[in-house]
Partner chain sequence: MADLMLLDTRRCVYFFLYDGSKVRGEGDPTRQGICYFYPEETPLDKQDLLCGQLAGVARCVSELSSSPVRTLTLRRCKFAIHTKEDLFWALGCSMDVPTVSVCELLEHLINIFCFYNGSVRQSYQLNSKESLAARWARYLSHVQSGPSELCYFFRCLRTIDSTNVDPLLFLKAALILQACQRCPLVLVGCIFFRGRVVSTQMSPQLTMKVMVYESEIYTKSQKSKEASTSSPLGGAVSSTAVFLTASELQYLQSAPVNKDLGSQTAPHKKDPPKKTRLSRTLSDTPSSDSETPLQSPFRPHLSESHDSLFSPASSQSAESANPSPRSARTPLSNGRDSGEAEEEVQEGSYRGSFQNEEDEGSHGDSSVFTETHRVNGDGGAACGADGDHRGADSEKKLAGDPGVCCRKGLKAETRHPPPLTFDGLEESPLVPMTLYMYRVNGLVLALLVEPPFTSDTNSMKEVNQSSLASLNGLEAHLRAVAPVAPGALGQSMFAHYDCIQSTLKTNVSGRSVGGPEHLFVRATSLLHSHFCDTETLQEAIIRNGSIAVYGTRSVAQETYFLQHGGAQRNSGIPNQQDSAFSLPSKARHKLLKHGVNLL
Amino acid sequence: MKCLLVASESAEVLFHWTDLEYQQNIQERYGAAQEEGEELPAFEDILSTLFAPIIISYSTMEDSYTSFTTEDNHIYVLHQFDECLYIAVNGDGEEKEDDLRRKMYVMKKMIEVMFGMVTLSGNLLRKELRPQDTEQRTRLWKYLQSLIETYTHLRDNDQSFLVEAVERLIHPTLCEMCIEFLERSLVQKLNSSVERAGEEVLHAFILVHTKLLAFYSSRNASILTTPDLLALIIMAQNLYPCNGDLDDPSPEDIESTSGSGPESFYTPEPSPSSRDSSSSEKCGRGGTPVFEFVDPDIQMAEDSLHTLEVGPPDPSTPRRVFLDVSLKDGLYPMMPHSMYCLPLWPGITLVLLTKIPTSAVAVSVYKYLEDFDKLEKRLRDSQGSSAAARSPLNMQDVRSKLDKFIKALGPNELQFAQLHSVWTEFKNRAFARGKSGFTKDLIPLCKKMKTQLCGIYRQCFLTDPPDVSHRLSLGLQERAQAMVREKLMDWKDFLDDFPGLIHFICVDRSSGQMIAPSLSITERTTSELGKGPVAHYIKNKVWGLVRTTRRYLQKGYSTVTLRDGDFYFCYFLWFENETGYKLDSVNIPELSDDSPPIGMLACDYYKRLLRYYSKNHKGETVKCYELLTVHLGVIPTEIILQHCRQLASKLWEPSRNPLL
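That one chain, whose sequence was just given, in the form predicted on its own:
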């Protein structure tokens, strides 16, 4: 009984996703009110009618509500993002308010990654989310719906998406060899090829399900932020979901990867396990999570391995994605890239992110958007008739540069003509002879200029389908795929041993990376915790612990210890300088109940927390860490705390981490 809806202020449905149970429930309720023999309207129209009173009341009330619960225990959570209203609903009790709010923020993030700066214009975003062509709209909505389902599955089953940090496969030797290969062989060859059509590979990384095996960025590349990387992992998992149709093989089932017959490769299970049949149709592997208790000193390279048959090669068409880029003169959000997902084996994917030849246009558009946004704010705040004298903006400089920018675009495009027309009107009003035209009367023209700039951005980077001549050739993609396959086959023995560990989750919030033992699913493996209902029970406890610690963190607590039946849970958040010295604790700001969810994918809470803490440590590099542990309750408290200290000191030793 779940629903997520995006609507305009006029109650037009821009996007919706529902599970089958919610759809059937709504159709039955609506059908009962219909006259006999009358056909049901389209489901989209039913949703529009159903949600219209909520949307209208939300937009007209002075003190808008953010959530409510109906008599039949359906939870509704609402949030306005610019001109779009997001509404998330749950009626089966499986999601709380925080889960629904997080889902809305994640959906907004995925839309930004897909549409970039077009999201800054409500009118253009409506056109993108609700294309007039019905077939195109159906195709887009199905893709967005599949992204929600992929994210929801990962949030409920994968530890890295539980805590919203990137999980790495911990095998330093293999990781360093892979990174060296990506740098010296793959990326250099791709960037020197004549078949790259002007594109430049900036980032290359290898995923084992949702885990990062190796990551390489070229010297010209900006840092890929954790929120963007998590969003890309969702898209990669959505494109190549896990294959759960194969049972875990026994040792005698494992065949050599060399020789004739279908290729096979040892692939770690995701952590926690691959999807079970009740939660997703994409993966049918059943079973229960199993925990392995071993010495914390053992290297945590995790997950037992199994062989998987390889299907026919399917090099993917690149997808345009929009990611944050840090340049010398500042941060530029939502810059266009091409994303290539090349399957190596089931569960193992090579991802390439390339810079496209026309990306400089996006940089210029963002600069001008900022200029007009700043001017609009100053005009609104100005008390007198003119804000030009007090404004630090050099509009003459903006005028000169924008004239050159528009001239370089070319006069043959319709969007160019519209931008040129609005810009001419703006100049005639703003730079009138004999008087300053920088008054509040310019505000509507500032808005028009921002819309037209977003339109140029849309025309340049959101054409559908993308121009085949401006991407890596299919042959080049296939050669890259073959090169990485061949090299990983040489190194497959390194992936042979991934033992588990007593359960904990440790997160470096400065880098957005996490380490945790796996929560394996297999009927052939057992541990002190056994398998079946007990193991499922522990898994649910871990997920519940994360939700509980977030609530305490929201209220300003950085340490939580609690006993729950036979188990003892601990949570610690602390700060260190770059030498590893633990810094003094401070009072963490409390957050309101309707604040953005704590995490890194939906909204980077920890980036703001680091900025807040660093105010008192100017000139120092401050790092933030989190540690969650689960112990059996019979262990004395002093031993538990000693274990936590030992884990915290050992997990991030340089010798234990691959070079990233």
Second form
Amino acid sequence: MKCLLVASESAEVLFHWTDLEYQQNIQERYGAAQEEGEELPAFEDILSTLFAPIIISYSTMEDSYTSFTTEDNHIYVLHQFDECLYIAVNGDGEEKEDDLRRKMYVMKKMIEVMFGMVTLSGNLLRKELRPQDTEQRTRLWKYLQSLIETYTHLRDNDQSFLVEAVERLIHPTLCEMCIEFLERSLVQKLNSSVERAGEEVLHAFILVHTKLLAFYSSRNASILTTPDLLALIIMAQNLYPCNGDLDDPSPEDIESTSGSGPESFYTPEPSPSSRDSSSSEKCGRGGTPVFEFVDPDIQMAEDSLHTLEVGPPDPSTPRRVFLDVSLKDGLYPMMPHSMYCLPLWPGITLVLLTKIPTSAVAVSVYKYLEDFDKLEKRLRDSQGSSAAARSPLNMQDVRSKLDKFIKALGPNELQFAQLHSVWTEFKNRAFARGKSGFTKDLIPLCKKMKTQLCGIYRQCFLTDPPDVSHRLSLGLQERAQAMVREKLMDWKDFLDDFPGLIHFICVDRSSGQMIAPSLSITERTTSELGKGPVAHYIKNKVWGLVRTTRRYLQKGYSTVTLRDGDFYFCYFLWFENETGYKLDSVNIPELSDDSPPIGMLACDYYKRLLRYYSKNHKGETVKCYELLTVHLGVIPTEIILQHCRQLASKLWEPSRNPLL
Amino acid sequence: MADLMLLDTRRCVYFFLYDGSKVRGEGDPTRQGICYFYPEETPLDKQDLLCGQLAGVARCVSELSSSPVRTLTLRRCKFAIHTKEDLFWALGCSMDVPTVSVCELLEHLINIFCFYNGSVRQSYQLNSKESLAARWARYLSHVQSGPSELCYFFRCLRTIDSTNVDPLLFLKAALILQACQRCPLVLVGCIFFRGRVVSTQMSPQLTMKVMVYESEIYTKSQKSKEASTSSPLGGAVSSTAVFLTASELQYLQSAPVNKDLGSQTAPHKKDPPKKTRLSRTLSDTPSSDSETPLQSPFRPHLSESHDSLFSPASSQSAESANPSPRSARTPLSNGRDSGEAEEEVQEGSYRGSFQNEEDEGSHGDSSVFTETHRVNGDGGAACGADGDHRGADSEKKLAGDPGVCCRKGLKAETRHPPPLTFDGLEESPLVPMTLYMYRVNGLVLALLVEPPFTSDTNSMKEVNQSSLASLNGLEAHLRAVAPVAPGALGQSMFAHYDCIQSTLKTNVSGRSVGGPEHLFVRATSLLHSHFCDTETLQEAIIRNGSIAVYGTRSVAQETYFLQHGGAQRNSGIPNQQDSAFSLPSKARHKLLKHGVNLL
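Write the structure block of the form predicted together with the partner chain for the protein whose form predicted on its own appears above.
Now the complete complex, all chains and molecules, led by this one.
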């Protein structure tokens, strides 16, 4: 009984995802109010009709709704992002309010990664999310739906998505070898090939399921942020889902190389998965029917678009992704990249991120958007017309640059012509002879300019399908794939059988990495906990613990210990400087209940936390760590704490290999 | 006290009752459906907006989920919602109040209303919107009048501070109540002193409801004292109609002792399975829906006695004549009921013998032992909890809270109820009863009686005679007890909630905004929510940069503890030397002094 709905203010459905149960529930509810024999309208229309009163009431209220609950524990969470209202519903008790809120933020993040700056214009985003063309709409919605399902599955089963930090495979020798190989052999070779068609490989990494085996960034590449990396892992995982137990591994024999601490992992043996998208979506999700949406009957019922079966994507087609980039002169969000996912073996994937030749346009567009945004704000805040005079914004400078920019774009396309005409209108109004045109009257034109700029951006980076000539050639991709396969061949079996750990989660929030032992609950593998109901129970406890500690962290509590049933849980968050010196704890800000979820994927809470803490530690590099542990309740607390202390101080020691 | 009220109102942001049936047509204005809106000074447009939108959106969500909406959260305010047919209640509180507490508070409010007015629908047919608005306002003000911010989180009874009250006085109070029950028309009773419970035979929930009227009477008496001369005899009688839900009545009937001489035959047969006391929680407050119709509401009932401890009480001099304005009473002669007492012993069906109580020190009285034995045998759980129940909070505040403001519209005299209310709309029969109160200065004897009681001169006489002297004595003693000085907070703060007796012990008022008390209250709010959500959770320690709070709970209690001082600098990394982790042992140690045993 789950649903996620994105609607415009006028109650138009921009996107929806429901599970089978919820869909049937909604159809029954609608059908009950209908004349007999009447055919059900398209599902999105039913949703629109039934949710309209909520959506309209939402926009009527000043301090508007953030959630509803009902007597039988249906939960509704509402949040507006710009002009889109997101509504997430759960009626089966599997998700709590914070899960739903997180899901909405993740959805928004994925949309940003897919559409970049187009999301800055409500109007364009609406068109983008709800294409007129029904075939296109079906394809897009299906893709977004599968992303949600992949994310939900990862969130519920993969510890790295539970705590939202990247998990690495820890094997110094192998990792070092791979990084060296990626740098010297692969990326260099690709970037010197003529077949790269102007693209430049910036980042290359190898994923074993959701875990990072090796990551290499070229020298002139900016850092890939943890939120972006997590989003890309979701996309890769969506493209090549691995079999059921993502979170894997069984420590069949723990390779103990030194006295304490985690040394190694086991990863599960991957089972073959088809590349065909529909069948791979279904492939072994541990027997839980997570992916009902691909049930053919449902597609029939869903709407009239069912005949348009979407073919499997061409694996050589890169996906356009928009990622944060920090250049010398500042941070540029949502810069276009191409993402190539090359499967090596089932569950093992090589991902290449390239810079596209025209990406400079995106930087310019972003700068102009910022300029017009600032101008608009200034005009709105200022009284009278002298605003422009006092404004430090040099609009003359913007004017000459934008003139050149438009000229360089070329007059051929309709979009460019529109931008040109709006810009001319703006100039006529703003730089009118004799008087300053920078008054409040200019605000609508600022808005228009922003929309036009987003339009240009859309035109440049979101045309579908991407230009075949602007991508790494198929041959080049295949060669890269073959090279890495060859290199890893000897290690393949090892990768399938990675050594495991004991019981806790430790996260380095500064680097966005986590270490955790396996919590495998499937039939095939066993962890120290064994398998079956006990392991399952503990898994649920761990998931619940993370939710609980986030709740306390949101309210400013950075240490939590809980005696719950037979278990004793601990959570610690602390700061260190670069030399490992433990810094004093401070009061961390208390957030409201509807604040963005605490995590790194959708909204980087820890980045803000580090910034907040660093204010009083100027000139020092501050690192933030978290430790969660689960112990048996019968163990004396002192011993538990002692153990936690040991874990905290030793955990990161063996991981001093340069992975990221 | 003024700032006290301000703080209270800040927590409860909105409360309204909206009748959707009044707004059916297109042109019907929303305000036609607004039965009551708090704060009353809210601009009408805003009232319209909130009522209309919230009721509308709640209906839509209820239809989508085929389940009534329970909570509705805005960015800065959370609402508990209750719907019944077309009636829509919403109680909005600030975000720091645990959601579970907001829901309980709303239920409690509605229950109070139904207790004093019967069915909501019918009340609105019989009375004007304005007079009922005044009642809502009074109930709302009453539930908000708790001495501590923590009263928002825990529905609690305010009990008298037992620490410097002679335990014999509690026994005396219990005996008075038992004596009153000899009258077949008396169901159960309780005794209050200055707005605090001294002894009660009712469930905490029912006692809380009764206290609303008590505080009203008390406030009135305080006022009249200032305004005019008080009655020389210091006593006054008043009564009001009340309505019990079927489950409350059944609960009363399920008492272990049957006092009806005529019907001794297996009185337990009709009793519903008794509630397991240990599982009783706040949410057990009987709601007015889902009750089964009751066949014989007028059968005399006995309460389950919470005050089964028994000891001889010396009689006070029967110095005062009965001041009842409504009936002439003559004191009973001491020996009058001796025959009856014997009968009781033989039949084994009678409870306390008030004759013996009136006599001086009859230690060896067989009926006394019979009584004690019976009650202990049948109501052991009640006895066990008794000590706690009497344990009073160390609150300083005396009764007669100005929060319980006195509304002029309501008179203390009996409002005659319709015979038996079967409200078609609410489908649950509310059984009319009478709440009879007898006041001696700050002391109030409150009895739930069958409606005929107030017109039954003999019964009244009997009850008044039996209790008058004892009440006067009790009042004199309680008055002599020096109020405890507000103890300095010292090195620790704590809150201890007894879920069975609904009592709260705390040394925190939580009214210093931003101070350590406020931090403690906020932590308590979070932990209480967590305990309510997670059944298996037994204890928790949480720490931020300033404080560490320890919370622990069992089936019967929740305790929160904070220790000042030892907040030495720490990094937050796990450390067994950390003072936060010694909180559990400190709490056990320190709270023993307050009579809280965490072992």
